[in-house]
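Below, in structure tokens: the form predicted on its own, a single chain.
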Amino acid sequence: MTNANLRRALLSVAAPLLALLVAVALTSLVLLALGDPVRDVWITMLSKPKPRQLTNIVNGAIVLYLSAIAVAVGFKMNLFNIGVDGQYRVGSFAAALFAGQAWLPGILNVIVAIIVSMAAGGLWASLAAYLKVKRGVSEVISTIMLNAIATGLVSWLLLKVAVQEAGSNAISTKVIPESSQLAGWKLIPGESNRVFSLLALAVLVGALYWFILGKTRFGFDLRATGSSETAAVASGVKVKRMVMTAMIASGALAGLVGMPLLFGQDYSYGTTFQAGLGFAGIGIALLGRNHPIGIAFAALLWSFLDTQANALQIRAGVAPELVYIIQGIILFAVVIAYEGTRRLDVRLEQQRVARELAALRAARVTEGAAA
């Protein structure tokens, strides 16, 4: 590794870490501000997790993983996907639709409504697509919108289909039969609760994310075309395809997020169904920096934070919404130290050609001199 690379790994590492200890310092003050106990909420906070903690964790960070993945997708054309929450609602309804009629046996009863969540969640992502292909509309309005138009459209069907368990006021479409609903993995020992089976799916998008991304022509394309369309068209690079494929890629992902859900702990899809995955999606893909590695380990903390809030308020009476202050504090933090880690590292940079311009010229007068 050149000192170069070794100077950027080191800089890439030392932003998280800065932008997390600006975060505690900034949370401390305004709990301090508010006149609520600092020291109490922070052992909370960083408290040891018990077993059935550590599963949760997991599970919760497993599903943002696929969240952030799906976002980091539109991120690497310089696309801002704000729609994966509408694109995984209407995926995740599909499936459960589809999976609900226990057409296939088994396994092939889970795989197929996968397929069908993708399609579903890349059909939805295409409009967006398509109105900023044809129309020039920017996909931060498009996806927007069509986030609230999702949710209004999957609550109308949902009211079609519903079946209503009875004693209870929520309603969902019918229940996945048994043979496809996935037990899980007892992976944390001394406890009952199983990790989600469909971490082999997080492990499998993340492997595909790095590989296509990083060593074919489609992602080389893919990431050409986010930094310059101008080089990329000079290149031969067809632009608007590009956009077209990167959006309808980010939204097949997206797709997938409440595959885990669905399949390993509601079995069905209805009113209790988590929302908000898609806008945590894009918090994580800042902060894990758009790298499959750097992602896992910022789902694991978003997912650390939002399962320690439970004990917030029993613990340190506080009110577990602090954790949202703490998350965006956190990715406040990290832009800014993203940023300047990033003029540190072109500042360096150029430094060191420099020197090495200066080393160059000084030669050359040597050489002439003795000459």
Contents of the next structure:
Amino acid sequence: MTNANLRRALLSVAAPLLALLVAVALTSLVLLALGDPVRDVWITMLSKPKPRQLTNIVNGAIVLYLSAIAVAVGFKMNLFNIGVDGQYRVGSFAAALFAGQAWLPGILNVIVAIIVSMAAGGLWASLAAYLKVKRGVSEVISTIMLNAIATGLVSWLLLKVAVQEAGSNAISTKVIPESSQLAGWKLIPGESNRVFSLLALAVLVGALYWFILGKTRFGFDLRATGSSETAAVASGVKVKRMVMTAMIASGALAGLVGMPLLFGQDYSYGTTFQAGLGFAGIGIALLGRNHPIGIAFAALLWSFLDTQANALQIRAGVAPELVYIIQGIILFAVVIAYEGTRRLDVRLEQQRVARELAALRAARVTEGAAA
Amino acid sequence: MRPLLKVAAVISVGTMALAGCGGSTSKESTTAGGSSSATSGSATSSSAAASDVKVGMAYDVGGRGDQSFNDAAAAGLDKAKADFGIDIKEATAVNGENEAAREERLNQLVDAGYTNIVAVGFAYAASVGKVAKENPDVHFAIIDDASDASKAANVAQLTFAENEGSFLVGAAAALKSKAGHIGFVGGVNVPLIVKFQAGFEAGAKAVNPKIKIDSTYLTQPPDFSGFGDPAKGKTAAEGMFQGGADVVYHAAGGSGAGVFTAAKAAKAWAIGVDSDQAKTAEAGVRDVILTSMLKKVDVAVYDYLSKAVKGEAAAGNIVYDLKADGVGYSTTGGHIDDIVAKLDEYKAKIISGEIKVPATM
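Form predicted on its own already given; the form predicted in complex with the partner chain follows:
Next comes the full complex, and the chain you just saw is listed first.
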């Protein structure tokens, strides 16, 4: 049994490594075909990050991690929440609006604003959940539509409440008071920029995700519904309620995505707030196999690629969009590799069982002969 | 998850990522070089010798080749390179990036030894301010921002009085409109474009207080597709022409092409923006372009760099207004030859301060 576990662990590490190698090889081919400097690109991409860049990589990963966890909660139940992108923007806007009013002092303002963001994200997701449960609308369709509606709604509201600094052409919500701006942690020595304080939030969310899904009755029901709905129904799980709960939980977690950016970097929600984090989260959840540790590695890898890509056009003369190609190929390769290793695992397991059965039968035969 | 769902997931992610790449946050276009320009309110200090100047350009999303705002800055850079033989390096923003990525881009250029870094677009405001303060020996310029966020002793804030240029084309529209009914098409509803609208409407009303003005915006932020979607521009302008308008001004970057097409079909006038579009638009629609409001981003970039080469480091807010010839109107095609005298009268009044042009609605 330990042998099988070890094999499984090795296979699950081998799959993403293989996917990475395939991505490097295919990207090199693309570069060769277009006549770009393959060597310079990889030297730049794989160069050792400076302390400043390390900080950026960690900060990027924190945000991506939260997004991927939000997506993974849905995935665990076979719910495909593409709406994280809209949910986090609705949530961030609501939180920025709330925190900007400075009704509460210091850290209390941060905590309540985070709750506001979760509530807004959860409410937004509940629309899709309601449509799925009551009207049978696929959450894939409804969440994509709700993303578009979120874009329109938030920009319309932003124009209503926006303040504009003198001489600036950007608009944003009121800047949150200085006492509620989180200074960050000096984890990486040698540079002035800091790691988001809300790294703590990401760690907490990861731990809760692991505990609730893996160690509680609710988590079991959720995973059971994801694996086989009919079996779950037979064992007494109220599937509709589970869909509703999982979708809203996913949306509430999506509400956390923008919080490190809001309190650690931008201090307001405006036209330059980072977009598209929800879609990155889908890829990272897949790459990390919905596992809290796996997602952490995947988020760090994603953020590493994003950050290193910035130097591509300056040091290698290649457009940074190349990194999208690398990320896309990694995703394809990893899905194929996971499926490949799963089949390999099944086959090896079948062979092992067959061998043991054969040995058992042989032993019986010899026993019989002896008697 | 089942394998099929996994594949579906990958495809969806890919599609979303691609869809996200469609928009461009930039606007406007310029290729024509303005004749001359002056600056106001600039401080100078000594800096590197001419041969030491190395220029790093950080473009907004879209970068060089967007036939728009970034291209205008690139034109100024190219001219400076040709005239002074300076070493240049260009880097472009990625759609949907965060503040850290913008800072990192500027830091990369600093690390690579570039002495003068030009950030194109107001999205860089906070990052320019931060990186400039951390690197007091490097000189920076930012286009379209004059806020405290980007303010530093080594930052030149290059801004334009788009409202003053728009006032003049607004007056031209009112003078040329037979119906007493004109229109304005803005690309994206951001303060920068509202500045165009405010000037345009003020100019038109100065000529004819009773004039009817239809104004609309193609998209709302953060959807910036309104700067690059001719179909949206065409629909908006068609509506205005059908409603009785006979001159439509656009401040919508690439979407303006649709406004010109609509004007051609309606046998009416359109007014271009940023560059002399009677020279740069599709050949078939150039004859419907009454005039264009010129915003000389290329001149601003060239001015900044030519000073840098001379060893002067521009800093502070440098305003390119009517007085400095940083904005204006074009006369290509001769369609407004009969009213140039009238427009120049307004221009003189704005320069003298007799007319104050509003910048907000």
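Rigid core (definition): largest C-alpha set, two forms, superposition within 1.5 Å. Please read these numbers as outputs of a predicted model, since none were measured by experiment. Positions refer to the first chain, counted from 1.
Asker: Taking the rigid core as the superposition reference, indicate whether the CA of Ala362 shifts 2 angstroms or more between the two forms.
Answerer: After core superposition, the C-alpha of Ala362 moves 2 Å or more between the two forms.
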